[in-house]
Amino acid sequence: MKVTVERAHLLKSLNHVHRVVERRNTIPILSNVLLRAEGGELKLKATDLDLEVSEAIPAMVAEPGATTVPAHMIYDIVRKLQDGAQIELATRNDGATLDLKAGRSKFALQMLPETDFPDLTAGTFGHRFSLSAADLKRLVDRTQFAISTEETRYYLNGIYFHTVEAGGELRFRAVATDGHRLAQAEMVAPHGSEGMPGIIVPRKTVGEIQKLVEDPEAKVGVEVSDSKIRLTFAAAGEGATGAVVLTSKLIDGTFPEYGRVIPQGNDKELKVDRDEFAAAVDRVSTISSERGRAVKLTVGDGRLVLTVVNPDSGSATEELAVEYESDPLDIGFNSRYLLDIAGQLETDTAVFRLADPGSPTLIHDFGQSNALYVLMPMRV
């Protein structure tokens, strides 16, 4: 193989690709990253077995041919390597050794075969769709910290996506709860994504979706299958190479049924300036210890009150003022629950949904339907 390409277009796909190759591998083709030139490009692929990344890039083939070399390494070379150098890459006839030149600095390589690479591409996906990047950004953004990290409800542990019917048309819904709190966001289902399977997408794979979201312009291409997503994200933009596709298996579980738990019948409503009570529950929160986080909210007579006790080193309290013409209510919750929520909310208004201490609470943006969150309070 004997090939040359420009550094900036090498080190943007290498960028894409080599954050799926974990730092420590048991398994050494999983270290290393997958170079395929033919045809006037330069194939580019990484993977960890769950999850795949892959991309083509223009370059000049001299002669053809493919090997693996250790990503982490190859992409710390392009990236110190200087702007607008073309580098040039050839194996050696030794079959274990590949020369990267570019200017005055030469690297050698060491290689491990192509033919010991996994594909994990395989297999048929039954519904394609596509939707902007800026609306699929949107339900990842929305929901994304409210994956569950505890590795026993594994369920849990990913965004779920699916169709439903509500309010007489079909919408494609993103859902993720750790068990404390539940964030809900949808859209308008995309042409095609009619009678696809509820599929639980991987807490890396929605990291990676967030990271190659560049151009909220661009379509993104989505094929499901039962076992398994490919995301197609289409190249835009001044400099643009191939398109990036990314293939992940999906977690193989079943999501529990999340509607019983948004409630219904919440009939105290609050609303309050988002900004203001989010700058106000970070002051207070400063208080309190790591572990405890609790906060709680004292509302009646148009204000609320926000209170923090940690016996081991004070208290706090800050007054807000709010729109509330229900029934005097003492509710604590964990403050970076609360934060994290209002840092996800699209309108200047915060609107609460109470019902009483010990049941969850609905908060979504005043005036909009797209993305709703329940959480569950503490007590204090």
Second form
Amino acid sequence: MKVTVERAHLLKSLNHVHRVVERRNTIPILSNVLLRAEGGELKLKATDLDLEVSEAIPAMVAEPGATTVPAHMIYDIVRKLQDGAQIELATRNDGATLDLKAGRSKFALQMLPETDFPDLTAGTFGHRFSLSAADLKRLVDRTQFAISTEETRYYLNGIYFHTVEAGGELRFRAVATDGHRLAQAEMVAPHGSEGMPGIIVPRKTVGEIQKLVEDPEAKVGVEVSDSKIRLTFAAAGEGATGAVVLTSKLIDGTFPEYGRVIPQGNDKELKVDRDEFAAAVDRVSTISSERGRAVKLTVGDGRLVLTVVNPDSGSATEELAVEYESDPLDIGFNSRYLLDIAGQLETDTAVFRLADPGSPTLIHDFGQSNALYVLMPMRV
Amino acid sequence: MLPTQNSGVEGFCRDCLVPSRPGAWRCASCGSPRLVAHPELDRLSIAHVDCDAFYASIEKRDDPSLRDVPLIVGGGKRGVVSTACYLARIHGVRSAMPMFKALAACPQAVVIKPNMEKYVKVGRQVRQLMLELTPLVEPVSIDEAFLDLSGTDRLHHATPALTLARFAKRVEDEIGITISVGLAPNKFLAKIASDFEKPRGFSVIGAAEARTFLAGQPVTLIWGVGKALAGTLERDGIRQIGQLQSMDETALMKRYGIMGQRLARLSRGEDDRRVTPDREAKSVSAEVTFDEDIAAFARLEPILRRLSEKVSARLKKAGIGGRTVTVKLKTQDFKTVTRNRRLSDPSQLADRIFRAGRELVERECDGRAFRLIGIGVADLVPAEACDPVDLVDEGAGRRAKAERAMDAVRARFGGEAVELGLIFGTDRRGRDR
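Same protein, different form: I have the form predicted on its own, so give me the form predicted together with its partner chain.
Below, the chain from earlier opens the complete complex, with every other chain and molecule after it.
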């Protein structure tokens, strides 16, 4: 293989793919990035066996071929090379070394044969549709924080994407929960998504999706099979010829019947300024030593009092003016969870629908909303 | 032998408590040889009190016919020695020794099953007497404790040393068992001292001699140096505490981490830990040794459930719960396997503890036979932080409610009024009942 590429192109592409590679690997080939030069482009691919990212960049191919080299190392090298440099990649005849040349810099990298490189793309993807990158990002951003990290409930370690019939139309919905809180975001189902099975996209893949969305105007192609999802991010910006393709295994499990969790009859409505509320929660929770200690909300008579008591260090209270006309109520929440949710709300006013201090509370934006959050109270 | 007893300073007689002359070998007043004298005797106030062969002593007290026979207190034919009396120890019987080994060493020994209820009662009596000396009593186990007697001279009209001697005599007279006392400037040295002259001992280690005394002792004497660390030290050529004394603290820390600091300080006899009366428990656990090894998971399961309920009952009683569940298995060849799992939320419920433990145990069940199983929880937190209602796991919520209902029934009608089908009809070792 002998190929010349622009540093900027290679760096951007390596930046996309190298993140997938785990820093510590017991299988050597998984530390490597696959480079394949053919037909006027250089294709890069990296995987951790659960997730694979590939991308092609324009290249002058003098000699087609393929090899693999340590991903983090070549990324670091390219990152440190001068801006605007032309990089030549050439494999030696010994089949063990890749020479990387740019200006006066020369590197010799040990290779592993590309035939050893695993391929994740096999399988038939029966469902195809596309949506805008902005929509995808919104679904992911709104729900990502609620993904569980608990290994025993592996089926909660991702976002559940599925279609539902709601309000007379088909909705494409994302849900995540860790048992303490639940986040749900949805949009009108894109054409072609009808009939798609519910899928659980793992946490790491979700993180990569968030990073790969660069141009919100671009379209993202989605393909779903029984066990995998493939996302094609259309080329964005100058210099990107090929799309970034992310292929990931899905979590093999059944997402719980979350619908029952979403309270329907909570009649105590509290409206509060989102930013004031978040700032106040943040302030009073300073007094608690552990992250996420309970903050008590006392509502009644047009005001909300936030209280945190830490037996070891003291207490804090703050009062906010709110819209509230129901019976007074004391209810406790994990302060970190409140902040997480406040960070996702899109309107300036946050709406809480409360029932009693022991039942789930519904939180959502003011007015028409495509997202909602359910939070379990804490004992205070 | 410590170079302190009967040295050329004044002391007192531990039997009649009158002062003794310097260099005396017997009490001038009562003729007893049990004198104690030390240059720092009047200044030391940290003590470690340890009951001598506690369980065995109580049994001998209650049944005088056992007085002159080797006595082993321990469980069943497969159990281990809990306590061996000093006669049995002459034959080489030691605590924690498997019973078959103990009986091989001392076939004429009488074996008694432990009566924990009785021992706990006696332990409390001893503790009560300790608390009459000072509020600063830090229990280490049922039969030993650290005492800080600083500033009690005027209260008791006696030095801490004399107060302790009086206390030892009182325990013998009123409770009928003997104790050993270690008196030193700190806990580390006090603990070593109490072990020195057992039974009925009274040993003193002063600040001045600590270094010299420790120099010739093996490193395993240092609290925290177990088999593994001792092995590491041995590979590095360190066997005696004296070698550690000559090493720099920073160098030791570089090599052994935070343990290095402990090694450096304790080797010089420095220990700034305080005697804290309400040292909180770090974990709650329960375990059982089987009559015969068990390999089948199906048989371990009910035993584990029963242990989980025991742990849970103790957590509930104390108003706490824990975040980490640990299971312990001991294989046929005495290898101990421990596995732990962090729960998503702290729990005090038998159901959650059991479920976490069950998975860990199931994974270990690969045909190996086990002689012991245990389960415990650590990272303890107040009950309020435990078992929040889960949004999605309705089963757990239902089981939690069922468990609370069972607890209520038990509180009213006794511990076995209601049981899970899983453990019904079996005893704590998994045998049919």
